[in-house]
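Presented below, as structure tokens, is a lone chain in the form predicted alone.
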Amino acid sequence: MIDYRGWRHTFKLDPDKTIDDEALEAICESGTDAIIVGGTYGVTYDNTLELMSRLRRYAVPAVLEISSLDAVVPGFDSYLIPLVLNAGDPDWIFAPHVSGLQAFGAYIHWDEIITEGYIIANPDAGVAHLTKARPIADASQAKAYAQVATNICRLPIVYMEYSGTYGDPAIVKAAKAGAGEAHLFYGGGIRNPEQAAEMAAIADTVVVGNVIYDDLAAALATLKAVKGTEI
């Protein structure tokens, strides 16, 4: 298995966005502990495949999380396979792994297998809109997600997810505390150095993503930041 509790900074690239080959070799060669390949909506075998290749030409590791059926391809290093722990459409939680098991059960390498625990904290984000995803309403409910996920299912990963917008560190503190010996990730709305830096303070991994499309120095940047704060 991937060691992704090393992991303190990770890029994550949207298959279904366009990335060029100068701005993916700096991403790839950035000094980057991971590429995380996922998104919403537009995920489909081609373009991941597509992105899968492209990505082989470095030696950054390269994982997949996986939100389609359609759009799982072999040859990635490990398959992030999220549990929406807050999703209101209970289809969500466990329905999806079912039909997957059934699909590609006798092909699954189970020491590439990842779980995460997703609490969806942006209620406006596309991913709390597919998943009907329950509003966390404050920071002992973050907890006690948190706690659902690392002391009842025995989740390795708890991934605070604010898609989009940046998160509140009350929120994402409580979630740490509750995740206990779960590895926390926090995704959503970095901007720049100074917000990785302050969510690197709290979570064990800071995840980049949109930034990378609208400003790729800035997402660079935030390396830096990330790889220079202990937690």
Second form
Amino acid sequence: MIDYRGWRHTFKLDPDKTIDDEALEAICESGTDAIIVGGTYGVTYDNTLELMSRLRRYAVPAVLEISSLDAVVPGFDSYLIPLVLNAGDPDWIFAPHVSGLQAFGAYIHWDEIITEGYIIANPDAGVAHLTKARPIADASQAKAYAQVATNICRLPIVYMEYSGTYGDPAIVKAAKAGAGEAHLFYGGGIRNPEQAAEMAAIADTVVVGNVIYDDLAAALATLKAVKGTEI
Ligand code: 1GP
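Next, give the form predicted in complex with SN-glycerol-1-phosphate, keeping in mind that what was shown is the form predicted alone.
Okay, now the whole complex, with that chain kicking things off.
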């Protein structure tokens, strides 16, 4: 099992977005703890395979966060399986998992599978629309969702997802309190070292995504900020 509990900083790469070789090398050799490959729309077998092949030139661990059963590509170090805890459309809770097991059950190495309890907190994110995510009303609700993940579903990871916008530290703190023994990922809208350090002081792992494609130098600057902090 990959040691995600030791991760403080990760970059998330979207197979549907373009990254040139030089930028990819800078990301992979930055000292980040892992590369997560994932996205909401336009993720295909071919673009995921292409990105994985390019990532395999580097030593950094690469994991696939599965969002489409058409894009399950072998060869990653591990596979992250999201359960969207606040999905308003129940088909996004277990239906894809059942289909996935029917399709791939015989090939799964269970020690490469890591489940994440997703709490989608940005109502404008693509993933919020896709799953019809219920809004997170307040900190107490965020804490309760995190408790559902860890104490009821016994999931090892809680993922506080603000994809596309910077989150509310009070909400993330509440999720951390509810997560207990589970490992807390934070992702969403980190664009500078200050934001990275702020969320790294609350969450176990921060995930930096979109800024990679908009401002590579800013993305790389988040790493030093996180590595210098302790939770
Ligand atoms: C997205 O949580 C990640 O799934 C990172 O979010 O792209 O907004 O950095 P950003």
